[in-house]
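Read the single chain below, which is given as structure tokens and is the form predicted on its own.
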Amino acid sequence: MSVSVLSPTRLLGSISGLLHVASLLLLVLLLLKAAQLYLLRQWLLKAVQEFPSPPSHWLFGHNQEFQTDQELQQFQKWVEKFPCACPRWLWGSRVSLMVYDPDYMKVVLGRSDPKNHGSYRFLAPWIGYGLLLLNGQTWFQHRRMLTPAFHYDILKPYVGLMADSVRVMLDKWEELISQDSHLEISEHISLMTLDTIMKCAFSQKGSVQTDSKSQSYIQAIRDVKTLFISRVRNFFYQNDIIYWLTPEGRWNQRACQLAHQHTDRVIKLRKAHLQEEEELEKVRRKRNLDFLDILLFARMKNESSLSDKDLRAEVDTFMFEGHDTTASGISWILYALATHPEHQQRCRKEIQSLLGDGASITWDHLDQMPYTTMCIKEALRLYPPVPAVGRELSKPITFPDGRSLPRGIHVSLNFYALHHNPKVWPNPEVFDPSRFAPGSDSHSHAFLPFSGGSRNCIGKHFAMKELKVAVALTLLRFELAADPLQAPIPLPNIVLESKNGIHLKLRKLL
């Protein structure tokens, strides 16, 4: 009996065949990529002509055009350049028509087009699939659900418990300015704005104000947005796998699981008190239910298909949305107030004649404060939270001048270059607010800080409030005044943020 044995040669040469074989494999499948992205760049080019844009380079596309600090600055040139839109590559193929006209949002926010899946999946592992990321029926159900938990009758107790949080912020501001009147305000209001939402939306006892576990989750929730911004610009980030292994990855893992453990503490709290039996009752004779009782009692009552992951991407959407956004609000529009002295005092006379030194402030009240009214709108005009959402064309689209997109393109609707448009706001960046006195006229779409159509912000109302609220009582107790050697510098991050924080001098008033 022999036994056959292959001899070091064969066996290195077989490897080397191997090698051979899986070295042209790997050609081809690299060719054939090569391929499918020219053809798609060629087709976008294709779909885009219409639109005229500055040259952009084949693979990084307006990449180096857009200089961090310098991306707003950008998008007004080219709103001042080309008219209602103009295509923004990203890199070589792949493409955004981005739009800043009244006319054009119309079109588009009237339609049901889904939110633009290749870049807001990026969002999925940290606030799931709620309101912000779902399409279609799902989406109807979920928007249907919970529009009653913003009701206005569930609205009028809240200005209370706002008005709480923000006094307890003041009083945190009046000892901070008894060493220095220099005060970064941005993060105390994030943490105000978090307590306000976890108090009205979630039934949260007490303030978190001081709470380090929710310091924490401010941070996480920065950390995360930041990583966003640069995995949508990285072309290399776009796949997942390569993503996760990256350093950039595993930090996101880790922030995302830092928000996920507050809003599970939330959650699992509820629940607990819920099942109590008089509490339980006791909710249940409410007409009105809070936002997360509506989602505790669907669950509870099998009603509907919402699972405990459906539950938990609600909580964790609007815990986010619910106070940065209104944060970023509140943020900007006490820096232009501060920046305004003539329209913050005329602000502050009218506040103190309606609400004298601020021990009560009633949901009346709100409706009774026209002139700061139009300032926050103005400042709301002038640096929008939300600077701009997207959209996938899900069938063509003409627009009223008559060019028009095939299916399958992404629409950046630019709420920031909207604003800042010189057609449809003349000096756009002069801060003006009789731009909003009763009577005056302007297109129904040319001012969208809280989007617009179908799926606008379920939480504006809520949001309008909270704004008006935070600004009566910090303007009841301070003068502001702008910081000159800390200007903030805006960054359309998906709130818009300052990188620098927004910084202002605060003087007690007697």
Ligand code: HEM
Second form
Amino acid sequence: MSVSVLSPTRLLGSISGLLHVASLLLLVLLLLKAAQLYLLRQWLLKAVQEFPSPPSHWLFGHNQEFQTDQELQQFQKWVEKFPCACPRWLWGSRVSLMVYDPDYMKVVLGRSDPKNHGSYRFLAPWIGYGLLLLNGQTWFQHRRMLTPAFHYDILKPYVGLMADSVRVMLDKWEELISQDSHLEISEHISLMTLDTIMKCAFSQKGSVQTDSKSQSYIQAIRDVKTLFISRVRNFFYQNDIIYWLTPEGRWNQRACQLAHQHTDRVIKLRKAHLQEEEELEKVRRKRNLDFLDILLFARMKNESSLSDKDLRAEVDTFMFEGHDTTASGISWILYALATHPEHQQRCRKEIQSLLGDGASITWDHLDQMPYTTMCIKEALRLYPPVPAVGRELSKPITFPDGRSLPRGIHVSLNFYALHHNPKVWPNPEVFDPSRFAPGSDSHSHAFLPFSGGSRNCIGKHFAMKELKVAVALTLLRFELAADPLQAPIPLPNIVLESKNGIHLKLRKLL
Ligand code: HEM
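Beyond the form predicted on its own, can we have the form predicted in complex with protoporphyrin IX containing FE?
After this comes the whole thing, all chains and molecules, with the earlier chain placed first.
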């Protein structure tokens, strides 16, 4: 019997041989990847060749132009220079056609292209595949199931709940301004809109505005939103494995966990409540169910079509979409009115003559404030809470001017740029509510704060009611003025935010 023992020299020799082969393999893989990226870039360059754009770096794309806080100003320069649309290179092998023309918008929104998988998928660890991220048949089924949650009969009693939440916030403001009339409003408004959606869609009792657990939810989603933007823009963060190993990836994971703890608590509480026979009967007797009850009942009835994971995704989606967008909307509307005192005063007069001291506000009142509604729309034009959305072309497209794009190209419907396009809105930077006067004539796709087509915002009526309640009750209680030392710096993140918050000077009126 012979035993062969490897001598140390032979062992070292075989290890170095293995390393040699491995490095050769790695080199081949890198070369293949580089060739693949090169070919992809050539294909993309050809695909968007009909659309001129400012020169871009072969690796960093247009990132340098967009790195400062001047991203929105940059959009405006492009809008003026390149008609209808312009390719924006994120880096050498990733481009998205930025669209800001109403006819272009109409063509894209009239199709059923899926959401742009490249960036929307980064939201999935947080909000899961709920209505916002779903596509195809499952999206259609969920949309049909949830649409009744926004029926007028359901929304009507919400006005009282909305007003209660706004009043809690205004009471807090009264106390705070007794010491200092300057206030950063957007954080208070986020908590207030979270309070509203928790009461309306999730049947929660009590106010979350004084609960520190809700503040940690708000902080967690603030973190995930910032991390989302950072991930979209970083070439190295595109790969999941690499990303989740980085400190940002781990921070993202922790923030998602915190956000999920909040939504899990909400589902658990409501389930426990529905165990009580009396509450269950009350809900069964309703003609239309609240949002969470629709989901819980669907889960009870047919376990296979809606899993626990689907249910959680919808709750996470609506918890976020249902409060963060309205918080952005209300904050910017109040800022717009603070910087335009003459319009603010006209709205106040209208609201005073309708509501008196505002002790009661009902659904019917909300259709009787035409000037305030015009100001709200004008503020949504200047500061659209959702600045842009993305699509991935599922088939070739030809725009009305004859230019076309092949399947697979990403398109960004840039509502901010559309709303600031001087060809669509003359003097776009001027706050002029008369643009929305009854009978004024504008393109059906010139004003799209809630997007359009089949994937428009399911919560738009809910949102408009909430904006009106918040604006009406605030103007009755306070006079608003801008703080000249702390002008907001708008940033187009998932929702339109201000880098340094929104600071106003408040004076109590009643
Ligand atoms: C001022 C407030 C709001 C604005 C400006 C707004 C805007 C939008 C926009 C632009 C979209 C299209 C997103 C895309 O295509 O990727 C959208 C979708 C959506 N919004 Fe809103 N939204 C607001 C309030 C709300 C509220 C209050 C809710 C829920 C209560 C809500 C729930 C949703 C959902 C679930 C979707 C996805 C719909 C689908 O794809 O079928 N939104 N919203």
